[in-house]
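Single chain ahead, by itself, as structure tokens, in the form predicted alone.
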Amino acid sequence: MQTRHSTHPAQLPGFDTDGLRQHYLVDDFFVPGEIRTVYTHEDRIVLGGATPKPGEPLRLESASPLRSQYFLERRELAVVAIRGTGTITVDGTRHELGTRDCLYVGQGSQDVEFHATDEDTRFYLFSTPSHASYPTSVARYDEVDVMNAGDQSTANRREIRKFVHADGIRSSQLVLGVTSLAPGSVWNTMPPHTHDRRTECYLYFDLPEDHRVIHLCGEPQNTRNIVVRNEEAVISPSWSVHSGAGTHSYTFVWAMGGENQAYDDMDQVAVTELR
């Protein structure tokens, strides 16, 4: 498990390209036969990737930064199958996931194993501290409500699906969903926003290998950008905008942890205010 320390807004303008990527980009999640995780001090979030091979399950273990007997002793977890299909076993109970389906695993679950059905099965993991235990639950991509946002004239037409939230799968503090851009649209979350009470992470996927997303970060009046490839994630501190434009349409998992679970608790930033 890697560790990323928190940063102050005043630090960001001093980072060069490598510095920005070192602090905010996670680019090595998915390695066949491994679970790779990153522990960020931003709201104590853990994000990671599990890439089991068929017939070779992977078990989620605790790690030194957590100081716990097992991974979910004081945490909760959401998993999205971003590629392929597979099974996640939680304390002996099997949960089948199709592509883009989500599994929530509550605090106190001790034995979590990932099983691949396909050669290219990939699971994205997002975990936050938890102070209450909620039932392990599955949300199907094709069954959750769809919220349409944006417009083709501004190149940000998109479908938003909320999986773990106040009116969906219940959790202690974790909030997670998936947004898919319409063909011809490239902008996500534009106009952008910040939310001082939560850290948010984006995992970009379904982006062709020869295309990129230009992800904006930093304070609204002092922005920087990170060039992101397929299946890479960006950590956005609560003071930072988080928005991006791709050279091709794509999908992303957005996930948050922090003070509350109110989806609309955000501070909107007008496009004209960006610098």
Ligand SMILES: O=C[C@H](O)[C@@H](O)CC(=O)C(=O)O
Given for the second form:
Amino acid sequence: MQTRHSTHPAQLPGFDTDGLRQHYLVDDFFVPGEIRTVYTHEDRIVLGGATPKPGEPLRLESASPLRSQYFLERRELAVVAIRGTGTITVDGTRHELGTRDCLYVGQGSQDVEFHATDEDTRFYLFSTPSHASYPTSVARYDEVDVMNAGDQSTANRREIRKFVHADGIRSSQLVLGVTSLAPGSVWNTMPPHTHDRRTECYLYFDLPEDHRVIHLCGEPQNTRNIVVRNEEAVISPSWSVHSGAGTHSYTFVWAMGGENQAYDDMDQVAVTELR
Ligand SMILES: O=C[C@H](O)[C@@H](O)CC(=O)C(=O)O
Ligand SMILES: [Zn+2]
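Now that the form predicted alone has been shown, please provide the structure of the form predicted in complex with the named molecule.
What follows is the whole complex; the chain from before opens it.
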């Protein structure tokens, strides 16, 4: 488990390309046969990738930054199958995940194991501290409500699906969903926003290998960008905008932890205010 420390908003514009990438980009998640995790001190979120090979399940173990007997002793977890399909067993109960489906695992679950059905199955993991236990449950990509956003004329037509939130799978603090860009649309979250009460991470996927997303970060009046490849994530502290334009359409998992779970608790930034 890698550790990332928090940064002050005034530091971000001073980082060079490598500095920005070291602090905010996670680019080595998915390694066949491994679970890789990053512990960020921004709201103590752990994000990671589980890439089991078929027939060789991987077990989620605790790690020294957690100082716990098992990973979910004081945490909750959401998992999205971003490629392929698989099964996750939680304390002996099997949960089948189709591509883009989400499993929420409640605090106190002791034994979590990832099984791949396909050669290329990849599970994205997102975990926040939790001091109350909510039921483990699955949300299916094809069954949750769709919020349509944006327009083709502004190249940002997209479908937003909420999985773990106030009116969906309940959790202690974790909020998570998946947004998918329509073909020919490239902008997410434009106009952008911040939410001072939550940290958010975007994990971009379904982006062809020879394309990139230019992700905007930083305070609205002092932005920088990070060039992101397929299946890489960006950590956005509460004071940072999080928006991006791809050279191709793509899908991303957005996930948050922090003070509240109100999706609409955002500070909107007008396009004309950006610098
Ligand atoms: O705080 C919530 C998030 O940033 C996302 O839900 C935004 C998003 O998916 C989009 O506009 O495309
Ligand atoms: Zn947001």
